[in-house]
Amino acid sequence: MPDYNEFITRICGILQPFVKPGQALTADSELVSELGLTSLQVMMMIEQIEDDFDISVPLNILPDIRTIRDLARQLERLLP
């Protein structure tokens, strides 16, 4: 089972195609306001995460996810 740091690393890898040149990703990077992800991009990211971690991410947790850190913590809760 991945730990928190592995979640952060893998999420940052998934988000890399969405990052603007010169923009750095941190655990506190905000997915929408800072990275500028659209709703479609968020859904594509979630789909990639589901494939990478072999889990299903319930859509009802998305409103609680603002940062990469929030996402990593939610993923930790989803895995046994």
Second form
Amino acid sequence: MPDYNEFITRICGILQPFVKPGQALTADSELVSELGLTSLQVMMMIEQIEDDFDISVPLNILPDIRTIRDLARQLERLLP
Amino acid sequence: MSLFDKFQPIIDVRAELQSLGIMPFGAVTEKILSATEGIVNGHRVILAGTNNYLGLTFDPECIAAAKTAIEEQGTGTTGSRMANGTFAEHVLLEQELAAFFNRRHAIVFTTGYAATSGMCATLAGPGDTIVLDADSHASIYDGVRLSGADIVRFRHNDVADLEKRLRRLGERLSNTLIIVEGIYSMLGDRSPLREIAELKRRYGGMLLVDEAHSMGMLGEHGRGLAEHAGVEDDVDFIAGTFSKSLGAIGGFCVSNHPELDAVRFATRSYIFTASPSPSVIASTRTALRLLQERPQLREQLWRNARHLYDGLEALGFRISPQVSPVVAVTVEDRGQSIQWWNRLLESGVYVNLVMPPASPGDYSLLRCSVSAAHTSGQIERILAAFAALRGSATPG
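One more: the block was the form predicted alone; return the form predicted together with the partner chain.
Zooming out: every chain and molecule, the one shown earlier first.
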């Protein structure tokens, strides 16, 4: 299983096409309020993550995800 | 901070539309003239944005049945199906729906929303998994959120993506519910149900199909996509509505599983609301009979669908991927979609304006729908109104 830092790196890579060029991404970056992702973009990003990690991300956990760190922590839980 | 802060985006959009003098959401039908014509926001229009697919809303037999029911049984039941709200006719309609779909059990709900949201909320629960198509109707999303089950969505109509998700579930497949629709309401495209049924046979789980927009339209007998695709035996639950091809309001679920009668008494949207009014049940029962007696309505509907689809395609609009009674014109620019909607209204055509997030992508839709009751001349007038839009702008 990837470690926490690898999760962060891979999530940032997946996020890159969804944010403005040059936008800095850190573990504390907030997906909606800071990076400006729309609900549709959040879903598209999740689909990319699902393909990349070969997992299914239940919609139920989305309300608990505000930052890249939150997302990484949830992926840690989901991956066996 | 205020409770109302979250509504600011809605307030902003409404203010923008008001400043333009255009009110597409909550347009008022001041007078309904027939199944296909009315006066909307002051304009006499052809109604090309309803779900009156078979045009039965003004059928004399349906109206007569509703009138008789009002006179004999009153205007409402004033109670839940669980209490005083089950009249003999509710039970008869359930029997007739079960017979129509060749299923052993049926439940009638007060609305289609209550039927799909209620079934989705109740069939699966905590510890179970629901796998649903990404473009599912809001009633399905609302229901699955209430269920407490893990909700996994697959890319719209993408069988390979669904298979990946089923494969990942492993042992959890035995308590998994797959949910798709027959015809999707926004773009009018169909679910690849034959392939999905094959996956269900291979992997397991149960399958619910919402035939709200396909009942009466597809299948030799009008039973919907499951019949059309020849996979009725693989579909565990069919949900649907009375507010489209049957021209009234209400919803249903049919199944061969004997447990459906237990599900009935666990479904909160069935229990905690008043049952459908007698007039609604009476017109629905009549419409269900007419749907079976008049296959020519379905044939006329598809002729009209083909006429509108081919016409819009010839005009160069970007339209739905499949010929369907729902033909959606994609417009990339939101402002242009609003202007076009208004120009169509002014030229005598009412269609639905669908903007994100209600549309499936980040574009807007001018959603047209045809009825068996539309004449060829009316379809030509709809096409002429669309053709006029191209005079001042490039189609989306």
